[in-house]
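Only one chain comes next, encoded as structure tokens, the form predicted alone.
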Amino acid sequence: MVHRQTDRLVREERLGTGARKRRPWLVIVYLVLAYLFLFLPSLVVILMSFNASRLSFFPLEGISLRWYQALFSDRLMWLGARNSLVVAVTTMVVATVLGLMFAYAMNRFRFPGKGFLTSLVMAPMLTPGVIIGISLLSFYYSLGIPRGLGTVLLAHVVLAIPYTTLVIASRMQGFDLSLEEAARNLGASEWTVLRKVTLPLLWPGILAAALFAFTISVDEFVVTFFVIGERAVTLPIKIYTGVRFGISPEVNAISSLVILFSTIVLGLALSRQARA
């Protein structure tokens, strides 16, 4: 009985196998499609920014830097862009600090009320953007605390904060306790311990989430739509106010430049992450 369960295993593995082997184009066709799904529009934006035209879409009239040279000239558009830097800046620091603390308490320690905290640490990773967006304005408005860049950079530490602890967390699992121990034992102190040993070798994880943090803060939109306020403006929410009356070329350029920054940013962080 054995041997033929053994040996229909075998053949539905070879069968399987064999399947595999003939339909190799399924795969492909799959993955193509995938791509093209994601990263289509994102490549539409990209071509259209070098279009001669205003008005024109397919075919192109003709390759041309004026939308670039017209974004270098709007004051308003660089404005909202420092604006984002400073804020992405801000939240990134904040937010791997408070990221590093959390995952070095969840670690580390055991108290009371432990997966209560990890649950509300997390949280921000669940809850839909509208949700934490009316949930701070209304808490910002209970307090009298009137909206501006400070209360966006409240909100990007809110949204980053798990990402942070999760990928310096996600560093401490494969973390060899033995050699602080060690360092112990040959009369470092805590701190010197902390500074020559923990954080090094955490160092990979806490790059990754700040570059993590980063990402998320210059890219948010919906949150920052509810807490900016009146006079503030970021790149993002000055993206929203161009396209509202239609698709102006030079947001076509300010998104190809956005794109490409992220995606480098963010695959810096993948790399650094995967060495983690």
Given for the second form:
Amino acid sequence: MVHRQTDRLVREERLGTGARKRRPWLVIVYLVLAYLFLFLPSLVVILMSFNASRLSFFPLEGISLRWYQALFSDRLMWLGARNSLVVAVTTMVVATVLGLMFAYAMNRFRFPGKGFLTSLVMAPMLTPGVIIGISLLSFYYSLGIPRGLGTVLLAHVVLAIPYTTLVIASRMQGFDLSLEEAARNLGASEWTVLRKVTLPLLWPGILAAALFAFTISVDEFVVTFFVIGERAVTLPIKIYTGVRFGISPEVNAISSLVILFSTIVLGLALSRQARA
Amino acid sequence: MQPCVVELEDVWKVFDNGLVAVRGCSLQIRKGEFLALLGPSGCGKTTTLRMIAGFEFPSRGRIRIDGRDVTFERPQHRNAAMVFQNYALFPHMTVAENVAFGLRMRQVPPSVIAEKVKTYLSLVRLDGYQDRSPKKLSGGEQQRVALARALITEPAVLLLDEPLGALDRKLREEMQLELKQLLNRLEITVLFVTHDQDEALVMSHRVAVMANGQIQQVGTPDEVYEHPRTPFVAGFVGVSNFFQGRVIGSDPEYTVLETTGGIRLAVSGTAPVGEQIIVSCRPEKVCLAVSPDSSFFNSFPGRVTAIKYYGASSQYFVQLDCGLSLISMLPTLEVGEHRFQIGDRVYAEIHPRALHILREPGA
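Moving on from the form predicted alone, kindly provide the form predicted together with the partner chain as a structure.
To see the whole picture, the full complex is given below, headed by that same chain.
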């Protein structure tokens, strides 16, 4: 009797525990459905980008790279992509630096109105894009600021700051202040402590924040649409104008590339944060 | 006498929230001395240490290191290296980089640094650990890295903030002895903050007992244990029996007081007649006898109510007939000799010289 029980225990040990192994198929079905729900639309876009036909219908009429070819010879598309990249990189730098400074102030200092200021900085995260877009538009208009890539950049920085601040602040939460004290105790000046101890330890958080800011800017459409004006163009705006009169297959191609690109960048950001 | 390395002169610390952490603390640490700052948590000992390191500035008073006034000097310009309670090793640097940090800050040439890092790592028995990450070391190893990192700067005083607190008991006892021997060999001046009275007594040359932001008593371990001066010291360092009473007679050598329980107690020392005083006595100085001894002045009848057996000795809890309770600590006797049992009728005898008159600090 005892032997049989031990045998069973040993067997379950080898297989993993009995309870967890009992109905794996249910979990698998659930997971497949959930992921299909999330990613099927993107998959369809990617699939259609290789469709030889102009019409986006199943079944595919053949595999072809013609839409990618068309895409690469579209100068306006390239201009939009270039503009998006320039704005995204600048947003990344500005929003990360500001986010770092803000997180540092929130984490290290106590001052009156701190809670209020914190919620103000976080506000763009909760405000609908349309509202932000309209308020920025009337703000720029009332000050006579000409609309263009400059106003887009300012808008993107506003949108990205809550995220960069949050990501860096969460990294700072667990920061052991005695490390800075130890460095000063060993003869380091305040500036050296920042360079040799604080920033290197915050680096994973800073990098993750930068990647977040970049992704937010590169994908941003709603607010951009309000503040970009008539002359400039970014990639999401260009894509939108491409689908206004029916979905052109070229849009499928560029969308596929953007999905690929964003997935890589976001994946990098998340893995950085996970490791941090 | 050795010159003073660290000198605190009437140091006070009042925090922004109004908390008075340190009130009028004066202390001198001599060259080569191992001084323990002993007290319960929240007594101000860590704040005192942090003021010496320069992480906090005193609200009043002066601090001198090697004769130089450093009261408001920034931490990086003091020659006082600290070993933190959690070791505070830089996780993004190797063991060697951690140890080298202090010398790098002092612009020492790299070849000298490499040589010294090797020397100090072998001093703390961590040869070959150079390229390891501190995160992957055990608690004891991390502690030794922190020690090497502090020692390599050849500080005027080494500040230890509960350095053994995070280790488990067996390792802690091993490290106590190792640390004591190492630091004595280096003849370095040490200020050691701890809440563990055994650790303070075992490791230090002198102990400063602190409570409520005040230094209660400074002395060698045996002075502090055998001649406690304040009620706090008597109760915090080891176990004590306390008697409270009014002085009814006094001559140059002895004082007699009548305790709250109505018994009369002869105590060595003097106190003015009529004053309310507290006296203490160590349990091992309370003898138990089977019959009364008329030659003994302090002999009180009572009954054994509980016994704690420790092997080498036993603790007897005695309820005196007058209502007071006493603890007596007696060595375990040979087989065949009389051992007391619970319920036994006993006479507790205390020599007047084993009783100490206690006074509040500053009184």
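Superpose the two forms; the largest set of C-alphas matching within 1.5 Å is the rigid core. Numbering follows the first chain given and starts at 1. Everything numeric in this text was worked out from a predicted model, so none of it was measured.
Core-aligned, does residue 40 move its Cα 2 Å or more between these two forms? It does not, since the residue 40 C-alpha is displaced less than 2 Å between these two forms after the core fit.
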